[in-house]
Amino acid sequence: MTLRIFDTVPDFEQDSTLGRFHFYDWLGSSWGVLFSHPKDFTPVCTTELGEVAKLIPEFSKRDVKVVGLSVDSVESHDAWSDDIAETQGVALNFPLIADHDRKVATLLDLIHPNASDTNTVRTVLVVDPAKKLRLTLTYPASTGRNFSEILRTIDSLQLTDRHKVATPANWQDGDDVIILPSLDDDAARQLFPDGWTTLKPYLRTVSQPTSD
């Protein structure tokens, strides 16, 4: 199946480094990031898994759980974990799905024949607590993923879910945001009583709202 933004990400069960992995049970009421890599013992992905392990406290602050996936076995994942700890200076602290029969890769459309008939592409899926797909990114094998950007995007998704705003280009947490064009000025005044800056009738910027 091909997943699109706001599609429901299907449930699945598969082996993992933490035993049998049931996606919906694991996710619970949290946000989730599932990221796939082509296979174990690849150099770029070794650095990526180390980076994610270092960033787990940042994901946890946002109530985001992280899981990796490739088509290799649990035994292979365990051996690779030793290499990651040795070379990246941090032990893995999140599960790796062992999709040895490619069941999950097929379900989530993570095998792209133009790249490889057998290995998963390097994709990131961000899933919200309602199990809806909110972001998908697919990277080429030669380019390491930017997990700071993924955290930035999650910050934007969580903020804009709570408030009637959008985030502009290059937005960082704490920057001004954009009032949704669907709000007329009267409605906006109820939500943003301290006012805003009107650049165009459809482009009104306001200080980032505080969390509820």
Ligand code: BEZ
Given for the second form:
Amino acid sequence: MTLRIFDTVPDFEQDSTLGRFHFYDWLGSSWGVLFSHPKDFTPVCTTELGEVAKLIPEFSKRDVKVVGLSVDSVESHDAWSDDIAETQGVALNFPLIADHDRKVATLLDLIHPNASDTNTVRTVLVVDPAKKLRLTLTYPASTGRNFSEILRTIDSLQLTDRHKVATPANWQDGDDVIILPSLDDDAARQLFPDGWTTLKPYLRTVSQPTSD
Ligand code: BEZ
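With the form predicted on its own done, generate the form predicted together with this ligand in the same format.
Let's see the whole complex now, leading with the same chain.
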């Protein structure tokens, strides 16, 4: 199933390091990140899982739950987690789905046959509380992901869901933002009474809104 932005991410259940994993039940009303990795006991994946474990407090602050996935077994995930703790200095603190029969990988299109017939690619799905897909990234096996960038995109999604703004290139939380072009100046004055900078009629920047 090819998922596109704003499609509903389907529910599933599968084995995991925390027992039977029910996707929608686990998500509840939170945001979610599901990320797949090619294989247990591989070097790049080891660093990625350690990095995510370190960043779990940052995801939690944003009300985001995180789950990993590969086509390995629970026994393999459990054995590998010792290596992650030893080499990355942090224990796994989020579930890993053991997609041994590739049920979820097939459902979510996480195996790209021209890359590998058997292993999942490095895909990230960001899912909102309405279970809609809000962002997707796919990296090749040889390139570890930048999880700070994933936090940055979540900051942008959550901000732009609350306010009529968009975030510019390389935006970081606290930087100026862009007033949506769909707001004319009269409407913008109601929302941004302290004013803004007009670089072009379609490019108006304003301080990042702070309140809900
Ligand atoms: C890795 O995680 O290191 C890896 C996995 C599959 C292919 C290449 C690298």
